[in-house]
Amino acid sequence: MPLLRLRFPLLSALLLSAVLARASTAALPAYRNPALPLETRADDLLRRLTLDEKLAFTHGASTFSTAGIPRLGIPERWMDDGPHGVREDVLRDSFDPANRHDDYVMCMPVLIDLASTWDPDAATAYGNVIGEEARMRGKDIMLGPGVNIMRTPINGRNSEYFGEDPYLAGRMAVGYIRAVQSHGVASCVKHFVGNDQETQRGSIDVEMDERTLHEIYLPPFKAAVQKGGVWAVMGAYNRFRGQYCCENDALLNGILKKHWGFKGIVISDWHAVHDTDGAVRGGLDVEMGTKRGDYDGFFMAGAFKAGLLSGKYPMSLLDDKVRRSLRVMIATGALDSREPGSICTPEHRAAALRVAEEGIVLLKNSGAALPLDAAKLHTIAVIGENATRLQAYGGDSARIKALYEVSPLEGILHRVGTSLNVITSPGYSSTTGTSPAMIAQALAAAKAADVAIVIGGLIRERPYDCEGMDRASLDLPWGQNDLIRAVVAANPHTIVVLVSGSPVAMDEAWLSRVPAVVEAWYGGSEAGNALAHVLFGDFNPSGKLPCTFPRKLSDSPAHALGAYPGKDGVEHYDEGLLVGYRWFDTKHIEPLFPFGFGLSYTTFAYSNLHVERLATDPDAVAKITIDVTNTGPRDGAEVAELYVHEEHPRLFRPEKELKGFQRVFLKRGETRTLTFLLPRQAFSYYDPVISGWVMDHGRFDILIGASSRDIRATATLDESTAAPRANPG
């Protein structure tokens, strides 16, 4: 009875705490009330505003940001760079940085970093560190992440975007996009559609068939729009059929907001709105960076007011696109209480490492090479500018003011401690190139030396790995191959390290030669920790390229074809649905390291396919199992790569399409069986003539494999007799 007695106290305040919670709620206006659907709320709001309040969600007040209203309690809506990181803060009216001493963060690796993980698992992990830190920010948007396409190597932004391959792009895109938005940031998915290239972006005019279209080019964004939920797209800067991207009607209002069902916001990019008409008809929701300083002048700001009160434009234009702003800030919680966000924390730190250490690609270990044994060697010589340079603060719209950065050569200091002499030298200068002095430092300190690391590269400034400008080449620069040329003879114990953001070419005069050859991209914050533990066996490596590195420039598609940088104006993708591996292994050209390449310090093997017809299931067409076995020395991970290959087409399809992977760790001696099942989509095809996606009754090749070229297991589907199934969307 005492129990009962105590408990009756209890329970009556809890009873008068809910009360009391459910008439504070009901007090509230009904934008204001967290307890009632999202779309009540929005139509709340939206009849309490003012013809000026409502034009202010439609376009900037600051470089970053659109305006408040105060009487309703609605903040300024604050955007921010970038794909890896949150942006140092600049000024209201600037791109200057603001010079604040509280904007500092974690930098990530860059998301062709993260793409060659083909770990999902790892892209949430990386999500939830920028979700976090933009909260802690006051970020509302995130503008990333990109998801173009890599259509040639030379693009200066590659380094942000997921590869070549739109499946690939579009699975390690959902994963980030939910991770971020699960704290109350929206995510901006960009640039749609067809910024392939930085060259001429602000007018070049794409042209390409409709199979490519929506084969190549819009699977990422539908993948980020219907399966990550994605509250936020960015327009492009480059016309589509001659049409600037931010005012395109076909793209924006037909395909992603009629036919996908798009429910968020259309964001332009900064200065890529070019007409009042265009934009506010064509799609547009959210115009930004036009008229810094004079944000009346913006095309959707005063010009657009005076459409509306001239009666040229219906109200509900413009009701709709504030509609969908207020979506957006009801659904990220903007109205509402949010986490604080944190920044740098540990398990910050921790991603950070994950995702550069699973992303780092060996691409050569002839003779056993690395990893680096520090117990039976005396010294070693670092050798290379990018040994020492600081990659975060670079890339224009990626640029990252990192609480800390640990450089490669750091990375390699804090590994071995004192237990191994190290020298350096610079070998070459990204300023002045390579001179007969330093390469004369640079061959004394290999020759001093058991094993030389020469870790070389790009850098993230134009006209290298950066927005605004292509590479004029895929070669390295600076002298670097007569460096790497001059080290390896010197020493035949010479590891090269690349730190980039996109390929290289590599002059066979020294790969033939070097013994080991690591890519390590931009590995962000952790990147000189991560290359340390990769270099000596602490992180056996397990990243796969999401892109085909060419012997040369001109084998690769839009170069081969003449059909980049584009002509008067007009880019024409006359490569098609031949991007990437799709195109090098249709045509037969070898390429210098194929997409989906990776070496690891063991082996494996693949075994026991098996597919199964699923006649009866509505979501799959066939069952996949195979057996991996970790078959070396070391325990490890695999990404098992599965293609699809039609026997005989009716429309004609590509050598081979990757249509499913799986990341596995497995210790030594193990074996698992991995599962894939693949939909209708994975066997289809789009057909113009129809405007839909097409499965033919035909024959299908099943390839699972270590690469595109490194096919370890095959089985075939006969869908010949099967019962016709429903079109995917």
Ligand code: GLC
Contents of the next structure:
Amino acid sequence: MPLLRLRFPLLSALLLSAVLARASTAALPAYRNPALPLETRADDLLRRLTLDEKLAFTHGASTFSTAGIPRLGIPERWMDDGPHGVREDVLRDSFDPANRHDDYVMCMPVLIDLASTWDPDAATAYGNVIGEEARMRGKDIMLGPGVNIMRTPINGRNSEYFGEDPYLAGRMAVGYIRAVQSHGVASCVKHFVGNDQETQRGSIDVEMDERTLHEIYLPPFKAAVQKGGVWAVMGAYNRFRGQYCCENDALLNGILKKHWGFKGIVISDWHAVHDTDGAVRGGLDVEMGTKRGDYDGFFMAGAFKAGLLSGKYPMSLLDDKVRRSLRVMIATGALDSREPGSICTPEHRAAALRVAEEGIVLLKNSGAALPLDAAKLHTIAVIGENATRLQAYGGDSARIKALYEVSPLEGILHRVGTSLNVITSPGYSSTTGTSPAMIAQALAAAKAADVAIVIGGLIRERPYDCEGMDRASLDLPWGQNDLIRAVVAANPHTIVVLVSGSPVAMDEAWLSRVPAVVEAWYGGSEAGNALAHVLFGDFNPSGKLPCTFPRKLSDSPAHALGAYPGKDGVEHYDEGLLVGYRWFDTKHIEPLFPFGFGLSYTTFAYSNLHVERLATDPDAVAKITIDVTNTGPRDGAEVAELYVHEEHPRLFRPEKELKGFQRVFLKRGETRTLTFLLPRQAFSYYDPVISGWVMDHGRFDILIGASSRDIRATATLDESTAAPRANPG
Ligand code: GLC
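Following the display of the form predicted on its own, present the structure of the form predicted in complex with the ligand.
Next comes the full complex, this chain leading.
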């Protein structure tokens, strides 16, 4: 060694540190040794646990934690909401805020806003923020993303999910989950399954057929598990086919753990457990809740222990549950050194702005009313409560104590500086509605301005966009239709900006007259800056609707069939596969704005669609290429959407189904060739007779376009002459 040290000091230092490191890990007990395989560490730790220590993993010990085991150096495991930011700390035994001063965080745009980007890379950037901020806040499990399907446009929690299409929801969830988990924080996909409304969520019994379950409601969860590698799944409050989801053997042990190979933990929603036997045998791993007095009163605590001691439950049942928790703990590095995390960094702010900008959907822009040219304006009027209302601290469990939140008005003022005269007027109030005096003041502002911008929509409080209740209607509340109608009559240059988390109906009386409409969603901390960048053309809007905006609620399938909100505690998903655009397209109903719709300040052309059947590729049956060209006056991003239609399916199928999409940025005049490799799964449907997926030997139309109703190119894949191939998983 001396000679080595003399001639190669760095090498010798490295060798020495490697030797010392090996010696140090070798001295560690196996479960603490990061050099050993996860299962080896879990086995070792499981062997060391007493019965009571094992039971500490099966239920909460405070509102958001499970107990640690100091004897073995096992820390408490901390969970927290929510999908678009790390919730403020609450008291140990309630949801009441702890009123700390060190738990301010980045408020990211709500998930339906993220879905509107159709940009999986944006989902990754988003998840990185959640992961880093969760680490900084000492959280081990983040309770998100939510991937329930928008079956009704008035679900109170639509803003927390990715819209009406399972493929889009799955693609966006995977990017989010992988990024969160890359920071040593487990993601917990929720709410498994069928929690697609808030009305009677704690008791409603959801009934649906097998195809609907496997083709619509399971796929985002399956993607989260099999493609996202999610470490936790939250069981939903509702019942499914008669059994509570957190006690549902078929869902948890059957589909999730056996068929999908899920190795992580199933956590209950808070107080979603109703029976020890059901939970223990049904596949629940961790019961959560709060304020039950002593936590030993949980179904998966004292009663479970009694059953183990009496021999009612084999110890193997407990060991499997605990092993899953140990896996998650070890996989997230809870026993090793982890990155410290960070809060509201420049990167986090940039990610929040990016998602908020990309998620904004331009719904109407006649006469190129937008973008506004500040140099050609003198006065603008900004009207509406949502111009100034801060939205982050709303939505119940999804509320975020934001370090900052730029309101739409602040964003506009910051953007225009002193170059413009900005007149403001509340226009309406979410507490008192619209008064003649408020309308008069708004009209005075509109008349005095070159352009009037009405910023309305909904709020993140019950009974609007909030957990615990569904909306009573699709309509814009508080007299906004009257307000907008009056404003556009006073000033034809009126822009309507909707700040909401779900679809709203729009009165034709004003929609036909305003030149521009923007859906801005709840854009989080950077909302106002993102909106201003779109309105003034610094950012060319590229967002596309992840959900259908119906003309009226009764056009929506669950409402048209009277299936919502259920009857006598049971809800039959009578619409089956025909959720969202699947219904509107199959039934030829004209929506107000279709799924996948969104305008740009430029234009795009699609050409040269080619479909090639792949005979030998193990992962794909078809290669699709298409050229997209920016044919307009400015650079911009387009989302090309690929739908599949089967011409003569053996079983009924919706008119078309989204099976691919790509977001591409194109400079003016630029053309890019997009390639889609479609697996058999993209052409298959679930056959309940064989409990598996089938791709017919038939003809499939490939439809590519700018929205579900704006198909720009079609081609056909003819499988009728193809040799049979193995069915997909
Ligand atoms: C709530 C929600 C769930 C949340 C949990 C903890 O009731 O349904 O999404 O993560 O409780 O707050």
